[in-house]
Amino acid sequence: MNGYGGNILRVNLSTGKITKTPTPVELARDYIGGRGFGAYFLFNEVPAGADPLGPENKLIVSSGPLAGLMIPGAGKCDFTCKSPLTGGYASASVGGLLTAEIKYAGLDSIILEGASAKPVYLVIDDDHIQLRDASALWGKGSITVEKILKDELGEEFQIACIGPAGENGVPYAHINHDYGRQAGRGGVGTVMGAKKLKAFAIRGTRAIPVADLDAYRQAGMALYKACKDSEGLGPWQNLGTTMVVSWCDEIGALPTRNFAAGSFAEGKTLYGPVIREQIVITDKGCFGCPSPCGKYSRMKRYGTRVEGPEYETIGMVGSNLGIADAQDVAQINFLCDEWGVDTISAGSTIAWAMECYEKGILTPADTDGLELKFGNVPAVFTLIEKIAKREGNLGALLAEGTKRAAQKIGKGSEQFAIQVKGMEQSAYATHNATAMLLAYMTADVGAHHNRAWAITYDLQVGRELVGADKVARVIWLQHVRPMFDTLGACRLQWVELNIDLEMYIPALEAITGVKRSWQDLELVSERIWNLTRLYWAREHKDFGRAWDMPSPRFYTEPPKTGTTAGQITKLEDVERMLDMYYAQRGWDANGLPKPETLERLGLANLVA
């Protein structure tokens, strides 16, 4: 198929046994690929039931067909499983390498499946494929595991691996990648931990097949050069998203102290600028990327290096936690890395841990004597160990994530977990931001803001305001933003260089031979979304309305600093907007797709 490396590639860990089957063209027709492909495997092959951490559940890493070619962008690669963290559905994308190295191998999924006895690690060369004795590398970092693999197999190899926390069972581990890029959300890591896969490296030599070649050429040279072209272009390339910060911070939306407000005091010191000047050493991109938001620093005071910190890793274990220095952060962002735990989840889950012990609800008995005040260093470098290790009741605790950890404490904790259906909330403080608010609660994998960026269209229209075309502009978004994810492209040419979505059409086109709109392509992304919804629901007998609701501190507590203090959404405001939401989408009152939605989109055979 043009566009397409053309294969299936199936690993069982438990009998050691190595598949590989043609790409079927209706299933690239209905799915497309990247998270598309992961989401249909998930539903049919994963049966309902499976323990997140069993032989039965899979590993699903698929590409798209706009990825490993000159298209702007092109390195996006989607991670499925059943979430361990949430119970439902987990999907993870990762930039940087990998899925290019996947289509020159001829292939756009592989699927891990079984558990293999002891630690081992894959290597995919072309056709030459086999599994190899990890017994050394088990324990190891996963930036020190990424280090040993290149150099036992050579730079050629694009590397994916797991750190502790995976091996360890923390059901928010992450997948590493090109030494700084993460499949963070969801627990993808965790699954490749129970399987006992510490890493696989591939390695492919293959064309990818195109139907025309010079159109595609024209229309990838177009797409370029509207990124050369854009005003946006030079501030991103310089500063990333840290550029984000100092939006978060005037507008009240920087997470700070457990979202309790959404400026932070000191946060001048975490602004891209000061970032820029006292710890960035370079610039780095994925594959195919004209505008590089990657920036590799250097942390003098601790002997380190790390990709980052991004903007989210900023809010989340920066200002989340009271930290206002940029090494300090860089740092825990290193050691994030390194144990391999995502800074989103473990950045949450230990400023509630702060807020608990700072209410009393958590004592010094509870924290091994570690003083677990905002700002306090040193405690939170100890806790990431402690967490990827879970070590010690609190460390323990703490690898549950905020959801379970709130559970077991209870005392009223349960009201600052901020969270939605088990996954923590990304760093955007929505007390008073409706559309972003109703994006996390409706996000597909969990409170997470890739699937419908819309704090911008708050702004635009009216943070306050509760509507329907605000409603309507949320569910655009969540299929936009995650078709690029299908596609194995980055969103953030469009999203940040204003890259007109309908210039990927002829290039999309030009590579599969196959005509679509971006009319279609929503329609392969709401059958998606669909499909994902279903799964929730087969998973958790009680799934619905409730799952949808955001932490109470968001319709409950109005910060009490910064620009948003003495702002917040109302319950009934909260309610009104999933019923309106539940209606655009064709859903039931409790969130459930209506049979005429499920006809429509070729779903209605999936339901008993």
Contents of the next structure:
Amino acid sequence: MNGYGGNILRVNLSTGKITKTPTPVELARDYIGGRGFGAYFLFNEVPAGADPLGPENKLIVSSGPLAGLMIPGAGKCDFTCKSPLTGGYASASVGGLLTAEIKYAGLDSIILEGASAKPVYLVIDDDHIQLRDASALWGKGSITVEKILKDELGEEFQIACIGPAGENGVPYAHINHDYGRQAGRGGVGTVMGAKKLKAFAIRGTRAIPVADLDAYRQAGMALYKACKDSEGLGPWQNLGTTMVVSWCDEIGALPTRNFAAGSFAEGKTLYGPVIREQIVITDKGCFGCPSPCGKYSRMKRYGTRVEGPEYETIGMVGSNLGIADAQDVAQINFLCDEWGVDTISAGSTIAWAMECYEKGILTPADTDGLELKFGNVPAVFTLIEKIAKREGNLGALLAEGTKRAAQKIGKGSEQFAIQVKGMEQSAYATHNATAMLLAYMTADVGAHHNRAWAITYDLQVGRELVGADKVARVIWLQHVRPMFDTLGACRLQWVELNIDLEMYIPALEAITGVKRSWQDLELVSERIWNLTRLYWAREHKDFGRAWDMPSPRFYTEPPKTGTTAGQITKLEDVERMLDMYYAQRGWDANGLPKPETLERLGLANLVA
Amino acid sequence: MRLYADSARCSGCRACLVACSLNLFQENNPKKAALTILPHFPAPGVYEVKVCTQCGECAAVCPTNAIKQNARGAYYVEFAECTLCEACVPACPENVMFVRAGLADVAWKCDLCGDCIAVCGTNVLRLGEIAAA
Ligand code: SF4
Ligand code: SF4
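Given the form predicted alone above, I would also like to look at the protein as it appears in the form predicted in complex with its partner chain.
Starting with the chain above, the whole complex follows.
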């Protein structure tokens, strides 16, 4: 099939059985690839009520039709499974070189099923596919393991692996690739660990077929030219996502001390240019990217190196923990990478614990003697290891994630557990940014920013304004942005370099031979969005409106300091936004898709 | 003319490799490209770009004279005349003469098409006159 690897690979880790079947044409038509394939397989193949850490859960790794081709940033890979963090839908994206290699090996999705009795790793070398003993790798850090496997197998192999946190069932463990890029969110690494799969390595040497070679080369070159001519290229290349640290600080969106505020008075030392000057040693791009946002840094004080720190990490383990030094933040990033936890969830959980400690809800007896004050860098270093090992009272508690930890501790700490649906909110403080707040409330994995980065829109039209247009904008973003994760390419050339969305249309047609408009692509996105909603409802009997509510902090506690001091979203506005959102989506008052909506999207057969 | 690479600017994205395979073989297959990107990670954390310097050593050893010069002054492999004897491979001082049996039944090298330069977003690559030794 043009534009596709052409096959779905299944590896059953219980039995060792390996099967390959052609990628169905209808699947490509209705779900395109990437997260679309993931959602389809999850809904249809993982039985209702499956234990996320049991053999019934599946880890679905998917590439997309643009991946691995001469298209800017064609390096996005999707990991989908039932989330051990939320019990709902998990889909995490990773860049780098993995997704391209999957296609060169003639594959579109790799479905990891069952669970092995002993630690194993999977080697895919074109058609030679093998499970090998990983007992010597078990317990090792994810960066360390990647290096061992590269040395053993060769540089051409692309690696995905987990750290100790994934082995130990920490529900926000990540999957690492290319020395510091991660499929971070929702516990995809935890599911890999539960299957006792320490790593997989893949090399492919095949060409990816395309429908119209000349038209594709022309459309691809035009996209590269547009990127290179873009005014946004210089600053983006220079700073990557750290570009937004100063902006967020100024507008009051930089999470500070567990989202108590949105500006960090000590934060100037975390601004992009400072990070670049102090620690960055090279740019590091994903596959085919002309605008590499990845930065590789060296922390001289610690004798370590890390990819990053990215904006989200700076926000979550920097300002949100009251830490203002670039090398400290980068070192926390490194420890999270090596031990195998998502920096966003880890940062949020530790911030919650620090607030508990400062309020006397957690005492030194609960923290195994750690002085858990905001800004205590050595305590954070210690905690990451304890969390990954589930060591001591505190390690075990924080290894539950914010929502469950707060339920256990109680005493009002649920009020400042900053999460939606059980997933910790990423690094935008939303006391007064209603579109962004709605984006977090309704994101299909929990409080993650990548589905709809609506905060610039808040600034554009008025932050506290609540209206149908704003809601429509969030929905539109939730369709367009994840479409890139479906196609297997990066959205940031569109977002940051202002590349016209229409430029992707001739490229996609030349590659796949199928003409599709953005209207058509958005419909596919809407189908996927509704399918994931049905999945949540299927897995949680009480799923509905209450699951879309944000942390109470954002409608009850105005920040005392910074740009947004005294500002807050009204609860009635939160409710009003949800009403409008459900109505526009064709969902009922409890947030469940109406029959006619499912009918329109071709999903009616999925509900009994 | 030859291709020059400033490795310090490289971000390891491999766009150049795909563009190259499209020019040489009309295929999307970076394993069949005439440049090499060597990542050195996790330490020291740099990319190394290896390119053809158009020194002509390969052409000098080719027993069938399959390596010729094109209008741009680049040595290129005339695929029809290559017998896959691999004499050129050890002769290349830069390790960028490629023979991968199973991938292609010819040797290949850079023919200075310039497509890699067009896609590289960080301006690693440029064409320039060969500096006098
Ligand atoms: S912009 Fe960043 S995330 Fe996107 S492809 Fe380039 S390096 Fe990867
Ligand atoms: S296109 Fe440029 S940045 Fe990318 S790998 Fe090639 S030389 Fe390096």
